[in-house]
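Only one chain is shown below, in structure tokens, and it's the form predicted on its own.
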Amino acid sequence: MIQNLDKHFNFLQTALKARASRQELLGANLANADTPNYKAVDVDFRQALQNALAGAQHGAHMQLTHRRHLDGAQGGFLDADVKYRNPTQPAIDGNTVDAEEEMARFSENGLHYQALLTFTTGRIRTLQQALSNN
């Protein structure tokens, strides 16, 4: 039972981190909507989440062999899965950010993040109530 709870909350934590990382990418796209030669980036969220979960389950952590080595945990969550987006109509200055499309993706991802956070909070609250009633 405890292992199932651990798996469940690990999934929720990983999904929240993946949504937050994607939100940062989409926010960076919006912030650079007027930057010449900026290329819009995004991730395949489903693939990124599967990769993150597989890494978490298989313990794909770097081993430290020297006290001055970095543990690698401070890097971006989705760095390996970031891809340039194919522009529908690139600007003359080489920028590939479509502000309206970025806003739609940013809002959609924000809604998914908020729904996941609400679901997680509800799960924790239910677990607390179950523990306090016994």
Second form
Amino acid sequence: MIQNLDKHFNFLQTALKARASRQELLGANLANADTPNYKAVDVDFRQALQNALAGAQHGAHMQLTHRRHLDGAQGGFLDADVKYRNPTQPAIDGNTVDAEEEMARFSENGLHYQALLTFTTGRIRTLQQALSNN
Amino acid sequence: MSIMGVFQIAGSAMTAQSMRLNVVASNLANVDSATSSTGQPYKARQVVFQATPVNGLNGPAQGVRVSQIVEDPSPPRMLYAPDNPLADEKGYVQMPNVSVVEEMANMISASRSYQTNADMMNTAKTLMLRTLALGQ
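Having seen the form predicted on its own, the form predicted in complex with the partner chain:
Below: every chain and molecule of the assembly, starting with the one above.
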């Protein structure tokens, strides 16, 4: 069982990392709402999560030739996952950020992140209960 | 720690927006400054925002910075005031090319953006605190 702990949390961990990275992307969109020529970016979350899970399972890790080297799988998205958003009403200065839409997605993504945290807490509680002797 | 990245990004945007607000304040304060240290009437200034990678982040998410502050090249407003010592031979004084209406709109836009970024920081803080309380 104890060897399976890693697997047990793998999905939640990867999903949390992916949600956090997406939160950062959406935050960057909002921060750049007034930057000329900035193009709003986002990920297809389903695809990005599948890629991240595949990477975590099949060991898409970098080769480490020194004990202090960092593993490449630090979470976050592959460059290929990040796409420009189709603008609904682009501004004349080339900016494609729709602040309301980005705000909605930012809040939604935050909520999903919190939901994942709740699920993770549930799993930890279950394990703790199994480990306790009463 | 991607959630920490939100702090950095929102922080960079808040700095940029407050610089924009500063420039607006300078423009509005000098709306009647017919002369300055250069002897010329005050010229309206505008900030130029640029998307820029922030410290410690190497992903696709970018922060904001003010890349430069440009002076408005439009001609000065001509005011007929023959009794003013700065008036030319026809009695006109060159006044700053500040458009008060434009600056007010700019000010509202800057303060709204600042608020959005402050909200964003708050959300990131909540998420971070809940992450720290994981398993409790």
